[in-house]
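To begin, one chain is listed below as structure tokens, in the form predicted alone.
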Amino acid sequence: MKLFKMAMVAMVFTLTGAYAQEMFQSVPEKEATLLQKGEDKLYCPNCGMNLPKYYKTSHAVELTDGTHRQYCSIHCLTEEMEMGYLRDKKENIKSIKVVDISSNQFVDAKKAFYVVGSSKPGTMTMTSKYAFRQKAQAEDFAAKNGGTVMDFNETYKAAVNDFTKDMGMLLAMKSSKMWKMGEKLYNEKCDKAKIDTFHAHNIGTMKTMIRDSKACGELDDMQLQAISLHIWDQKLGNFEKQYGENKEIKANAEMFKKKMMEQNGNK
């Protein structure tokens, strides 16, 4: 139960981006390598999260045309690979990269050594996954923080196996907190007519358009993320379109909501 509570606290920070200076995953924006280009380069194209805040779990794909897509986590990478933008473009992937947390530099993910299931917080998952260039560094990290050393293929498989459980957890957190916050802010602060003119191909682009247009005034990143999630997931119905028929995700969400209620009742 204690581990569950710690994981849920970490997930609140993950969804909101709150207290970034205290988060293990974070680095200052000036120290983050952003491989993708454009006005929306700060945000994960799959979930909209701020990449410097989740830099130590960042992954990226380089496509054959030289462009990159950068993700906050291997969870978002696997989601795009298995059911999203990259599903039908795998032949166009030139390389997959991951941040080596010992140097904060991107390295070849397929040559990296991951520590899966350490006590450090995960990003978009209950089971953390951190990468290292050298096996000895991964083994030292695991000795200090727990977890199992795996290669990329094993870690990718673990992320796929965790997917419906993690999506259930994320749905529980979104529906109990972020969507409500986003809807309230949207109704109170936003120029709805202006937002209705936006045409974004992913949530990262939507978040950038809201930020740059000032359609909701001045916002911190938590507010911006909440509004973007409300618009992308609920107003545009993308969450329901993508996952609405997945009974396992919904069952996991109900289980996590029940545990959250038990935790709140035990305070």
Second form
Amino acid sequence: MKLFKMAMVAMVFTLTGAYAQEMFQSVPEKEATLLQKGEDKLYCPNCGMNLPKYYKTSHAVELTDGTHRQYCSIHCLTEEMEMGYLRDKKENIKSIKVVDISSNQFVDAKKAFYVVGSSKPGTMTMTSKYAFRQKAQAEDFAAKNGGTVMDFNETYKAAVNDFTKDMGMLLAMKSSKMWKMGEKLYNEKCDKAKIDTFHAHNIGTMKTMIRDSKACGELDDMQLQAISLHIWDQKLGNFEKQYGENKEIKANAEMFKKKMMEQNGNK
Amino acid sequence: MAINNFSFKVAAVFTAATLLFTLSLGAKTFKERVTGKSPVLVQKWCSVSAEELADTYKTNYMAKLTDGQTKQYAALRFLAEDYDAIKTRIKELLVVDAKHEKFVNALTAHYVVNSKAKTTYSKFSKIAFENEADAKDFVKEFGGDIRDFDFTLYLAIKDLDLDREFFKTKQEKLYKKGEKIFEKLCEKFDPNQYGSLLDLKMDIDKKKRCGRLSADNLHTVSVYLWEVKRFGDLVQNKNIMQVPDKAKCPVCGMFVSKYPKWAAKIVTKGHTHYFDGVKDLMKFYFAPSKFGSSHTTEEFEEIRVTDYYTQNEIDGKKAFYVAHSNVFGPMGNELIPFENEKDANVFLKEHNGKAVLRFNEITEAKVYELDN
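I have the form predicted alone already, so could you send the form predicted together with the partner chain?
Below: every chain and molecule of the assembly, starting with the one above.
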């Protein structure tokens, strides 16, 4: 019996370990370049996700005042550019940068070569988009993993086109998993009065406040993300405010959920 | 004297500043007003906002519906507000090409979004061109990005809250002014007799219910009557259906409380479903599962509808319904309920109705026929 238990623990360990390694996008925190400054630099200001964890799809915008905003993916960049923080600040954008996955360094996104739609997993999207500084490397990657080589403008356009579909997928994931997990953790672990006093401009900052204040005790990144999503999207009503009127996203989410259920059923 | 002198100086500086400001912007302003001689106007005012269509002609939209109705909108924002109500009935959707000032297919047009060009009804402008080259020229002058219709509509729907918020302060001032005009100049009449803001405005204008009004005042008083007075009057009618503010129609997703004249409901054991018209109620009644409900028709205990003339809440199973009349509800062609057969027949004659139906004569096929 004891042996069985130990075996189980070992299995869970390997599974989570394997899971972490399996994330194609991740690099160890110390190997990730964080271009944004401040306490909240570890997180995407648009969705709160951990930047080193999704480093290989990371994008950054350099503003004319020299500061950066760094995103987990071109999906979040698109969202801020088209309908969020950057929407009326386009004139203040000095440059857009993307991680070249062959060197893990930031390069000029407008000069990069993207592979769109390969078999490698995407971040916040069902159609992955990875960038390379050199065209030959992008072509090589596409030959191995599928996908089409595109420039930044085409890739950005693809991200815009994918947007409602991807938002539907994200809503399905959030509502079936992350929000529920976040609500449970919030009710069990958090100092609610303390969290009520937090005023954050974006979810990345909110996540940092929860982390540094230890208002919910010690958490791993996924738990922290789940609580932040629950507070930001649901308790503060930001999701409903942004997308409540949008039935296309809701319909896409329902479709995605159905597909997920069918797949689970087949297994 | 000193004060006069001072105020003169202030005024002079102010004028100079304004002049400078206007001049510096002169090179880069986009005007939405019609410049061509013959704009296509199916009506004078916007189907949703009742604003003057010619004023913002370059951002006009037109929707031709399967039930024969044609709606024209002053800007994408108003089409977005109406979109849920019309989207299953759109036969043709047109938008004005801002360069050539003519209607073109909206679905294939190229839209410049987030440019520096200012428009009246949205904080972030969305301007359409038939040719991509024209859109590109516009981007050169005003900045912005070129998007397709789906994404532009998506932005417009997302901007609705923002835009409503943006105009809220202006709107509240308007209400006060509208109330004054109504109290001083208008004959007393019931704003609840109209199906839309546009109908109300047209009727005030045609019947001179407020005497001779300037275009601005006519609009102001109409908006006040439609958005404020209408609800104030309804509160006095104790027999009216009480609709919770947040109740949404499960068929079309619109807020039912905005259309008290058309409110209808189905009562089941656990709870109540509200609808913004009998047509949507019947769609739900025949096939609840289509709209994500686990109810079966047998579980529906009570049907309640709103009498078109009296606005009283009445028993839907005993009511008389007029179909295919020329009076449209928020969802277009309707089944219009009356408590008395006599009223239904009067309405039928006055509004070119085709039939008076009892509740159990209504079939699912007849309901969907209304949309064609």
